[in-house]
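Below sits a lone chain in structure tokens, taken as the form predicted on its own.
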Amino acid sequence: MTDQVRIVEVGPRDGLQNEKIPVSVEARVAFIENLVKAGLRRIEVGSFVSPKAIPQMVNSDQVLRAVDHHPGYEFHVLVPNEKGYEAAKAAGAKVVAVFASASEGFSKANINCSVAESISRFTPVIERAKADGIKVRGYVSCVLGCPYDGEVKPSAVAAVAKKLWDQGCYEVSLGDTIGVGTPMKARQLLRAVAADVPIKKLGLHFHDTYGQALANLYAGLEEGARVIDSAAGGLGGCPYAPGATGNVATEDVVYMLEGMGIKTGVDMQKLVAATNEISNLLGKPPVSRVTSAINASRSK
């Protein structure tokens, strides 16, 4: 467990794709700058997609541009097609993540379209941006359990992310889209999908929409995972996927590692700082347990 994780900030694009009140670009690129200055230093960014589709996302160039000027930093964005591959590249993308359901009803949902068929249309995006030079993540969504075909197989979601690993992904985030594993189910998903991607490639991205995030991270570190997906503020949920609520919040994960003796190099108080802003912006009280106990201890 002293092996380095490394934290992948999504807030500002899972975490704002499902909002109602629509984010500027303004704040956005101020969201991100100060979670950068909190010392997060992967981050996602915006999303390359149909602004008919995630309005939320509208502009995600302008916001890439804004922010791609801190050496050693990373900042992902969701790119769909080809199309959106063209437009992230024209923005100055150095890493672009590509997904595919691990089961059809949510792929049907979300995209219109078969897993295979998905898989057909990010195949040439990852083939052009390895000849460009430009990183590629892969997600893999439903991975515990899917809001339109109930349970998944994890030899299903080891097909997929077998796929993604084959095509050249440098890494895969496995997503519990819909918050509903268990460290246990998480621990069989994790030793499935590992016999054909290595276990230090895999990311966990869990939602936490029965509480059980933390506990499946904790299952999923002690397997060897060493990469985690989290949002600021607990900020999320997915706009296929009726009921789930948002991402594990970061300022948690940050608690429980910083706890266990792994160094994550992230400033807390900056991070509270960052969710309180945003969280303000939108008009609701952060989901972060940690958040609300270090505001609750200020207000004293």
Ligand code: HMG
Second form
Amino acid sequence: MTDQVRIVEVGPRDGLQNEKIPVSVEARVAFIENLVKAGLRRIEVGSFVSPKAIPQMVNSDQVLRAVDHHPGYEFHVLVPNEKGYEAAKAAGAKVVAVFASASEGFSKANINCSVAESISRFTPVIERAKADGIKVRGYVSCVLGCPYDGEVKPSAVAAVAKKLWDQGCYEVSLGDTIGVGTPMKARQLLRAVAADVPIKKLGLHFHDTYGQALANLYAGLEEGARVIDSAAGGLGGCPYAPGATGNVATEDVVYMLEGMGIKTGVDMQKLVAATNEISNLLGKPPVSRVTSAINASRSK
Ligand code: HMG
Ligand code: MG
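Switching conditions: you have the form predicted on its own, so give me the form predicted in complex with the ligand.
Let's see the whole complex now, leading with the same chain.
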């Protein structure tokens, strides 16, 4: 259990993509710089998607260019197709993420095509990225339930994860997009997918809608998974996943891991400061329990 865990901080992308108040490029860059200072080494900073679909992520090229100067750090961006890939490459992206779904309903709502069509859209992206020396991460959404189709079978998730892995994604992140999973289901899912993709190459991307994310992560760690996606302050959500709330909070993940003797390299005080700053800007308190506890103990 004490093997190192890699955290992928998704706050600046997943965290902000569904916010009502638009966050300026300057504020997004400041948030990312604060996360860098806190010791987060892999940060998803934006998306090259349709501005009509996600206006919050407009000018992700400017954000990427502004932060992409820290040696040894990875700044990830989402790309849904070749158009997005070209723009990401032009902005200097070194890691892009393609995003598929295990369910047809979410695929159609989110990226306006079937699961099979999405995979064929990603094929040229992955091929070009390989030739360009750009790493590609793969996402599979709705791995523990879909807001449109309901129950999702582990075999459906495994089939999509295998396709992304076989095409050359270096890691496949499993999204509980609407946060409905529970630990035994998460465990069974990982066992099914790990038959096709090595468990250490699977990311756990769990939203916390029903308060199960930390428990699900713990089950995943017991299964041998070692990559966790989380968002500072527990920000997050997707406009095409009605009812879903934020990602598991990075502070809560770091607190749990450190408590288990797993070193994260993250400075909690600086991370809490980053969360407080973005929360003030958004005008709402962080949902992270750890940040709330630290803030409360300071104000005593
Ligand atoms: P479409 O309408 O089928 O695309 O959308 P299209 O090819 O017909 O093009 C329509 C318009 O979009 C055209 O512009 C294109 O140029 C433009 P127009 O002629 O109308 O002015 N367009 C683009 N513009 C900028 N960048 C691009 C791009 N592609 C086309 N890359 C499309 C299909 C995929 C583009 C659209 O549905 C889209 O952008 N969807 C993105 C949705 C999204 O970002 N969702 C959130 C991220 S996924 C998520 O949050 C889940 C995750 O966190 C994991 C989890 O929690 O499970 C990752
Ligand atoms: Mg997500």
